[in-house]
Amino acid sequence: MKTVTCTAPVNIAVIKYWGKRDTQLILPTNDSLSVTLSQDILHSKTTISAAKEYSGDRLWLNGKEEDITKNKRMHNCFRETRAIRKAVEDKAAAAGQPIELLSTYPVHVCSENNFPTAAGLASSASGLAALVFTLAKLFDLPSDMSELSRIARQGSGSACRSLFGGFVAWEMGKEADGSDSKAVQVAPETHWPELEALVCVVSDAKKGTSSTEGMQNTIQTSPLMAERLKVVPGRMEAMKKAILAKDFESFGELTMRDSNQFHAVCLDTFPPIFYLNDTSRGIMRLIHEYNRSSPDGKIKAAYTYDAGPNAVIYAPKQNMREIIQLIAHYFPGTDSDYYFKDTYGVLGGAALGENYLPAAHTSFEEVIPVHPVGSVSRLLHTKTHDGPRVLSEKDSLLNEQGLPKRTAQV
């Protein structure tokens, strides 16, 4: 038996991927660009064990066994990584130095997210990235990360970006076989350490329209999508320049404009797709008011929304304390300990609660109502961080028999 455990991070796009030109190979209609968030706050953990004695491939997701034969995308990842491993085995045999035939062994896969699944927080991206990275370590594959990203892309499009830390571009490519559709790192996590993010969990419920279904409906029915595809290339270049220059003013405006356009395209889909709710729109209004209050007129924070109602607010580190306090005032939580854990000490011991409002922002109350308690259930303060990590044996999700240590609570 050989067992490996790894984690992979969540990435949140600032230039969105929406729409496939090939649904089987998961080839996108445009380039996209994302920021990798810290695995200390959001991650998928995967343990994979391979053994000759196993009766067949088995899969457990968040403690519940799934029928692995029905998971077509996961099969893509198994097929590709096993094929590379077999080539390595064949080469070793031909050289008279045979190695263990791991490509022929059944595997047991156990994966867990430490955040809500299918709620618009990129769970499939981190989950499939963790799967491919763990398979690569299990099989001792020689592939570089961009090559692995091509495999992860066939499991979940955005997963290719979760194989890198920092700032990551997914190049759509032009080849019909998808060989040039892969992720590349624009800048490492060490490049812009001052950039941080606040995830506002508006809803952890499974979304009504899946990303896969939604984007294909958009491609088929939205005239506005064709206009978006003309705009994205210029935005990609402008975003790369903003990141490399650490220009938050440009980064923030591009991020909000692209998020707005993505959701406009969703509304232009027929029938329309509604990922945002009143709380989502309230957070957008708050961020615009906050930016409007800036003495020098510069953008101090930027929101973005993936296919769900949960907001991700990007901001320079020096603004994050104020932003957290503002969100806590207008979108108070029910349980302060669960609502926000000051992991990075950003508040410096200051109170967090509905009665706190910075004096400079009392005028906001004229245009933004205080929302009902629980409108935002949790705040997750995070930052730009690294790519997948290999963990130790003690972190394994499987026991010595290759079965989950924990099972789902019914």
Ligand code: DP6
Second form
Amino acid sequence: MKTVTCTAPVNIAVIKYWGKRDTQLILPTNDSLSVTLSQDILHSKTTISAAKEYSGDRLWLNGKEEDITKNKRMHNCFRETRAIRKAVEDKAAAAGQPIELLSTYPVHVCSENNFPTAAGLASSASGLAALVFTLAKLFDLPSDMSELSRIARQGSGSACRSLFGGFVAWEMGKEADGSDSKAVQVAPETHWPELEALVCVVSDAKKGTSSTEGMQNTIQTSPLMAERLKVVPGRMEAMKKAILAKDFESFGELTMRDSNQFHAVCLDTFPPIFYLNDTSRGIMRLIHEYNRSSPDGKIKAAYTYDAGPNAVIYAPKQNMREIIQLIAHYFPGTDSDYYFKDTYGVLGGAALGENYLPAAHTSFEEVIPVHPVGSVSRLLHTKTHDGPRVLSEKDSLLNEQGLPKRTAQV
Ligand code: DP6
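After the form predicted alone, can we look at the form predicted in complex with the ligand?
After this comes the whole thing, all chains and molecules, with the earlier chain placed first.
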């Protein structure tokens, strides 16, 4: 039996992927670009073991066994990684070298997120990236991340970007077989450490349209989407330039414009798709007011929203304390401990609350009402960080029999 455990990070796009030109191979209609967030705050952890004795492939997600045969996207990842391993085994056999025939062994996969799935945070990107990275380590595959990203892409498009830390582009490619549709690192996390992020978990009881379904409806029905596809290439270039120059002014404006355009094409889809709610829009207004109040007129914070109501606010470190106080004032939480953990010491020991809000910013109340308690249920302060990590044996989610150590959700 061979067992490997790894973690992979969440990424949040600043130029959004929305639309496929090939739904089987998961080939996108445009390039996209994302920032990888710290695994200390958000990650998926996966243990995979391979053994001759197992009766078949099995999968446990967040402590619950799932029917692996129904998961076509995971199957794509198994098929691709096993094929590369098989080629390595064939080569070794031809050269007369001994090698374990891991590609023929059934596998047990156990995966968990360190954040509650109920929080509505995207988990498919980190989950599928963790799966592919762990399979690659299990099978001792050559660790070219862009190569692996082509496999992760076939699990979930955005997963390909979670194989790198820092700032990551997914190049859409031109080939029909997807061989040039892969992720590349634009800059490592060490390039711009001052860039931080605040994830605002917005409570929303409704279950929205999935990204997979939503993006194809957009492709089929939105005339505005054709316009978006003309705009994205220029934006990609400008975004890369902004990142390399650590130019937050350009980075912030492009981020907000691209998020807004993505939600505009959602509204232009027929029937329309609504991912934002009143709280999401309240946060957008707050960030614009905050930027308007900037003494030198420069952008101090930028929001972005994926296929749901949660906001991710990117900002330079020096503005983060003020932004957290602002959000805490206009979108008060229910339980201060659950609401915000000061992991990086941004509040310097201070508590959340209006007593700490800079007086100038209470004037926003004319345009933004103080929202009901709990409309933002959780704040996660985080930053740009590294790509997938290999953990030690003691971190394994599977026991010696290859069964989950825990069966309840963590
Ligand atoms: C709005 O990667 O979840 O988060 O490829 O169908 O699995 P599939 O979709 P998915 O879509 C993510 C869309 C997005 C934007 C982004 O992450 O770029």
